[in-house]
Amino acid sequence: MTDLREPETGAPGLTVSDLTIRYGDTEAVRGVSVQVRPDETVAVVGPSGCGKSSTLRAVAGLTPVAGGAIGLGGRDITHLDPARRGVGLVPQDYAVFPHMSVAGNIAYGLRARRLPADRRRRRVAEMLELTRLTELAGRRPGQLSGGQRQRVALARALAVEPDVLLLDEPLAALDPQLRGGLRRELSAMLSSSGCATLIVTHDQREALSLGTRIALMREGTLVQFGTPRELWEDPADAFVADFLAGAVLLEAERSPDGAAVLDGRWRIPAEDLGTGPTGHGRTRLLLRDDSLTVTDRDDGAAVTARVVHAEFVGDAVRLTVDAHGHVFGVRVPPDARIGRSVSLAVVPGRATLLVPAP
């Protein structure tokens, strides 16, 4: 299980320790701890409302703490100017400034710091081949596509070396046809860079594909904080397995048998489990769309559900189903005749034991 131990405020790289945010008499983030080190990236997801975009705001100056603490390269900068914080932000519609070109953009916070022309002219020079923007680099953002647009704001935000880099739903603005090549050129920017990156999405595969690490958060709170696998194959609960993977955690009894779930109602044989906790006693039983089949038989391998939804996706049709209570997914070939009702069965192998959570 993750470790959600408060990071130290002094450590290296960016530190959010109990951090508290209120709006109000509302608590938007309430205890939330996350630590991103130098050289990594850190994507915090979560559904709408859930605190995320507003510990982005917390970590860049634009929204007050109102409880706890937040570090930057051994500094304590919970209350300082956004100015003086050492962060470089990518807000959502980028902001680049129309009116410069593309070098004038990323040269833009440099003159601010009064950077010699020389080091600036060598400076932009570096982020214009980071990004690959050399060719563009005296067009106006209005001659660029959104991925350009994009790239040119990275490198804006790149140039002045900050400590922390702050990127608020990068490919939201972008076309969903061309985001899965960007989202590749965006992780492997952000590798060449050597930057501490948080990343905030609300994508699943986003935070999956560029997070070294996933922050969770749901309802101004932290669930669950470690590594893409981690949280793939070990969910803390079952709004984690739901939200990140589509999957169902199950509470089930284990015996040398098998497990029985859903309240003894369905009893998985043991030879139909992947690997996982053995004997007697408590445990989880994580299924996913690949772990069920619609099967004939009618023992108790084999629970009965009802069909919700039925959705063609190219190659299968996709069934939403409920087995008492608990919605599942299933795929089956899309010649299959499917009734009211089906009868599902684990397929061998595919479903997963965890221990019980803590």
Contents of the next structure:
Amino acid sequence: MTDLREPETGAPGLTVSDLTIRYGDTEAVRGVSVQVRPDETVAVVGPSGCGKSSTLRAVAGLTPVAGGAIGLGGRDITHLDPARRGVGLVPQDYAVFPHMSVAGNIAYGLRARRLPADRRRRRVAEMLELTRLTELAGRRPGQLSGGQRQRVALARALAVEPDVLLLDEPLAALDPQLRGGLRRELSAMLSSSGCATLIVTHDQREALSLGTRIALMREGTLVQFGTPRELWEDPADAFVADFLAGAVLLEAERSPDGAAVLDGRWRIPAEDLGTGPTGHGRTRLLLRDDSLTVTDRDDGAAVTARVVHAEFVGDAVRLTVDAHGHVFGVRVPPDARIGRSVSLAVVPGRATLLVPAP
Amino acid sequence: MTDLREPETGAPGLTVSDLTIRYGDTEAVRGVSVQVRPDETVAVVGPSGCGKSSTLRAVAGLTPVAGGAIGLGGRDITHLDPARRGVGLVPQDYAVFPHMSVAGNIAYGLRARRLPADRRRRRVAEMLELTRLTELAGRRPGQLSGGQRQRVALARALAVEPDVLLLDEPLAALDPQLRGGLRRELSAMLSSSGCATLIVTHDQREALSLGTRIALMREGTLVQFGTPRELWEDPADAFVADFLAGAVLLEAERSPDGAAVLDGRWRIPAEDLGTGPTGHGRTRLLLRDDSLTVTDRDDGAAVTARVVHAEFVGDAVRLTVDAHGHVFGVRVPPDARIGRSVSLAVVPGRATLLVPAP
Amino acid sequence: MAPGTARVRLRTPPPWTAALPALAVIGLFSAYPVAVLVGNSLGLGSAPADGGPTLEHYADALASASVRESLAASALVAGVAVLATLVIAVPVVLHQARQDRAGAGGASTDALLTLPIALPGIIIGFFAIVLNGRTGLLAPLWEGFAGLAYTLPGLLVAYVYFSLPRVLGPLRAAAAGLPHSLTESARTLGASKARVLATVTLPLLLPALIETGGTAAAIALGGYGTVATLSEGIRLLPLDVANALTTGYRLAASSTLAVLLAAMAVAALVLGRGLGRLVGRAVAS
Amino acid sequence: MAPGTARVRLRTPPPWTAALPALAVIGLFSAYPVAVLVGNSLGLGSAPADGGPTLEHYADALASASVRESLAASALVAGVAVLATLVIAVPVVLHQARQDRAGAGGASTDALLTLPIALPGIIIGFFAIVLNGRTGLLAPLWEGFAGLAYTLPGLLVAYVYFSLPRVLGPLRAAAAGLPHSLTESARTLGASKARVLATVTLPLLLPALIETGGTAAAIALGGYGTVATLSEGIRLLPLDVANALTTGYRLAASSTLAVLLAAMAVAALVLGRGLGRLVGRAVAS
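One more: the block was the form predicted alone; return the form predicted together with the partner chain.
Entire complex below, previous chain first.
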């Protein structure tokens, strides 16, 4: 309200500009800006309590906005009644109306909009087709599986041809064993619906696989917003690297013969390092699970680390090691003999030095 | 009860022999045999409804046994009162007594056993130390985090020096983001307690990392029981391969120049294949996510598959493909151009032909 | 300890043994006195006055105009009062559910609203007299208020007040049990607040409304204190029962009236529960 | 539609405006009559008989031996009856909770057990007379049964029966809410069933026992029907209130008794709730 900048709410798709949400005295969301273009799926991801669900609820009009603006399809909907926003919401529990059939659920929004009966029936049939529920049209939700209920909620939300589809933790309520298959199914239905979509999730795998762009939030603020590859290959900070890929991001100093990290206690030769451009200013070294290996060398190119823990992960043993206060994951072959401390070196080509563009 | 074989309940540790559990007319568990040696952690894993929790509850004496025998520390406990079994149970919700302090919880079993006050205090102090709860000894459970509550339940169960520790889905109630760290913490505490442990979980990663042996159950029966590497490298059947590693197991025919799979429609040259011994009788080909690659070759060494789905998984795109009715996962570089069908070949050395020992 | 004595008794016993303690409580406190009462009303009592099985006591009772009037008045007062109570209670509990979600702790409001459950029926009758008795406090405002307490509208108001705190608790639990995401989803689908109320909230609340209404009607039917205080006016069934008992100790006749009253109350309760469950199944399956 | 009229009113309004509808219901149906009643009892009534603020009506009431006796008997009957009810109810609800878990649907047992909630107090008094009145059915068995209904033990039994169905519902919900894993864990830790009951089940059930007991005591205190039927014997406070009302219309004196009765009932309810919450906080924090 006190924001003097003109919020950009005129673009097509969804535009969230400088959104702030307060619950009592606590700011749940602070100055978050996210855009969802038509035909695009943006995944808002972050640990629990990061404000991602509040952001989605604000877009749906279910949570009051303390500052900033929300635009949808060129209209400013910041303070519009939820019934007039033109959003399609699929809540975490799917909220399928238990006292209506599958077809009745899908028709709900169309009845509320007083669509003529014949057009309503046609639209419901289309939605049943899209979500492969035609044979279940007469069933009550009580007789459906979790995945089927999700599809009913999706069909119901899509039936009203919303300007944006909002999915709140779409897979969290489902059996973990089935989640992978249902994620692929959901992804296929979303892309065939062709609707701008905002997905909220705490699971980085879901975000990577469902989002054409990812908005990563932490403690109410937006940390990074970009394509999955941008976030994967050039994380804004150590939190993003860790959250998304379990990777470690170290401050590095580049020299002609390589890079120095851990305050110069570890010098990595240039020939072992890949390099990549970063848009985040500083030179940093990105290490993933498979970037390091245990070595016998004990020169400056290796660093000594204490083994904190070792666990079998199937094709490898994953060591958790501590080197000068930084904790890394290292994969070693399952039959490797590991003592209480190890020498670590970079696997050539597997570690990336992120270098600011000149 | 009608089983004529002598159940082996005399061994140290836990011995479950030919266990059958019925709920009304349905057999929840059928003829399951599992042994847990002292100092060993066995993980019972399987999809929901496979009977793994019923097995644990039968060992604790909380579910009646319809057939078979349960031995613990050389005693037959099949029908013993739960209070006299000498098991330490950590239920899925931790079941920390809300009206007692942390120390009071840990002392509960010692009081029930009428341990003298001084020995009780000493034991409680030991357990507080082991689970790093000493500073929280006076707290009420309502003031604890999920991970701390888990440690209270663990300390309480270990305090009575049980012959076996039973953990029911120990990490399922915790925040997904914290689960990895707490798994490592739990693993460390279990190994320092030195108590025979039976863990029930639905998560294959937990089973692989926590179990010295894994018992994989499906629909009430035991499918395979062995070390994580045995199950990983020589799965008993396609279900085990899929459940544990998302891998595919194909019937294969071995010839001097390689192996033929998919009814001879795909011939893989011998030089591309690793081989391993199998204890499960038939020759089979084990394919993991990273066993296949997309190729331009279109000879007999490649197989054509339809692309069902593609999803970004960070460092790669994971294709779900369908070849002659078999569904595989294939990882390709994130920038690969993929059409509607692909030719697949084995990455040399990454696929294993399991050959029965002669 | 001999082997076997420590065996777990976990095998499921036949249902009737498991239900034994509960059934004993029922038998001791319900079934037997009810049977005796019904027996009395059918002329099977052991008192020398009763001479064998007959329906004549029921015929007598139903032939009496005053009993028929009381029956009708009781049914009317209980039914209409409970309906009015539900109409008042629904917005209150929906409002409370909203407050709860917003975390705007309505604990004190809640306590105040259900406090009157402690007020005896006799006090509520007293309220009515104080306010609307023949020389009631409101009489100077409008002469219609004088003596209103003894009329049908007066009784209705008194019984609404009697039923309200009894209805708020269960209804509040039912309203709190409705997932808020249902109404939120309905709103985002384009339904107005009124439409959401009519198509989602009320249909899903209906089973609880019916069951709670039945129970409240049963309790209102049997509530003696209020009507006893207001006994100068319209007569309800409990008054007749008490009368039959005090004016000459005629066991069979008074048993008959008691059975009629109990049967009406139990019918209201059972009907409410049965219908509530039925509607619940239709609504939520 | 003009811009702005469709704005969502989601900003949290000040608490008092949000509580308005609920407060209106309270005011209309509770606060005002209570205030009037209290005013009357303090001599502030508008009737010409009342002459300004005074505590003399309370002094008179408490000086009367019969009122003092009624007060004591009421408190004793309500308190002891509710305690006895809880003692009977706890094993029943624990048994029901076990049944529920085993899926041995106790729906019909459940229905039978709470059905007597529909039985009016007046009918329950009637039961007592039929069974244990001066010429009651049980009198031939043992002469002590004759007239027992009018004695303290007889009243206690009648009030236990009156309270039981009112207590079973809430207690059952509380018992069902106790995680079964708590008792299971306690058992595997080596505690006998009795020890688990004493150290886990009962302590965790205690807040619900206290709150339910308080509410049941409040309702028992005000229950007029039962004692009215048995009015030949021990006198309880509701009888005095009714008497003061009928024998000569003395507003201030009868208001005083009514306030005393209402205050006792409300005190029982509030004490039960407050203490229950307090113990609950001590138990579960």
